[in-house]
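Take a look at this single chain, the form predicted on its own, given in structure tokens.
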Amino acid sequence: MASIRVTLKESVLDPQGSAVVHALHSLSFSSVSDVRIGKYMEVAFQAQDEQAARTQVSRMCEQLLTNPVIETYSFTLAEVRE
């Protein structure tokens, strides 16, 4: 089972963390200065061992999972017993 992040670049902005931002201030925690909206996936799968684990993971994040020109992420892994 992998665990997966994905969050948007620093550089990107986010409109609906500001969105967040200003909701929480409107709710009186004025002690947040900044939020941003990431995605959470967790996919099952098997494979031969880690780095084969970890080697399909990347590639599901490059080619379907994210958008890497605008996002980032990151993963763990969890052996799974049936």
The other form holds:
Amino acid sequence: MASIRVTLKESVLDPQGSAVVHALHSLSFSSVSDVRIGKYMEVAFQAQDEQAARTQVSRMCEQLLTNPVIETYSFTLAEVRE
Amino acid sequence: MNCAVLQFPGSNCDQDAVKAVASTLSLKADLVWHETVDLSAYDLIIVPGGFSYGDYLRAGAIARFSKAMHATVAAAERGAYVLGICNGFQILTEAGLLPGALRRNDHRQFRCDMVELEVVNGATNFTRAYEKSRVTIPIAHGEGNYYVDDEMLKRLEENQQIVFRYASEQSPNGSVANIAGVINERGNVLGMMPHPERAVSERLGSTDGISLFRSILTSWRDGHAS
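Now show me the form predicted in complex with the partner chain; what you just gave was the form predicted on its own.
Whole complex next, starting from this chain.
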């Protein structure tokens, strides 16, 4: 199982995050300086070993799950035995 | 000139595009389902607006992998004209036919409005019939905030690939350099967020979309003059 986090690149404005910053400020969380909102995905799949799993997830992210022009990703793997 | 209008699950401007081609060019455009694998018969392929595949994951991300889009990429490579409007523009950037990406509008609102555009490059296959540099064409989008990095922006400017800009100082979506539409280097693929197919009759509030369709037909005819 891969747990994948997709976020906008640091250089790309995140309007959803900005809206949430304002909302948190209005709730008196005045110490909040930034919020970035991304996507979380869980992908269940099969792989021979960890290295093969990493390669597969990276390819999934680069081909479909992210838009490399504006987004970046990170992921963790967990072994799930049936 | 044979015209196709792609149809994805979630397209909602496909019929408008068919009617715009009929009313501006007196041509019948075929509606082509997204599972179509062969578009070799077409000289113009319109990728219409809407919410292809529900805009799941990202606008245009899933449509990009449809059979019809693979065929569209092949058609673009052989020189067919491709026009992406709104969601169609998002799909063309996802497919790599045009540079950049479309982000959520910076003010977070869906914007549905008549906007004034500057025709930045009136010499393209898609704009040569325009006799004026300011036109009014409607927009309707929540993710029309065009992004390219500084290096790509410089390239777009140098190559005169920026075709339309929002004319007002305040962009309706936050696009880099107020960009509303760009063309590929070869000049046969145009993507734009505004909807020219909704500006083809006085009853729609503007006729400024007509010249875009006429430009395409004129360019195609010139390219096929024997």
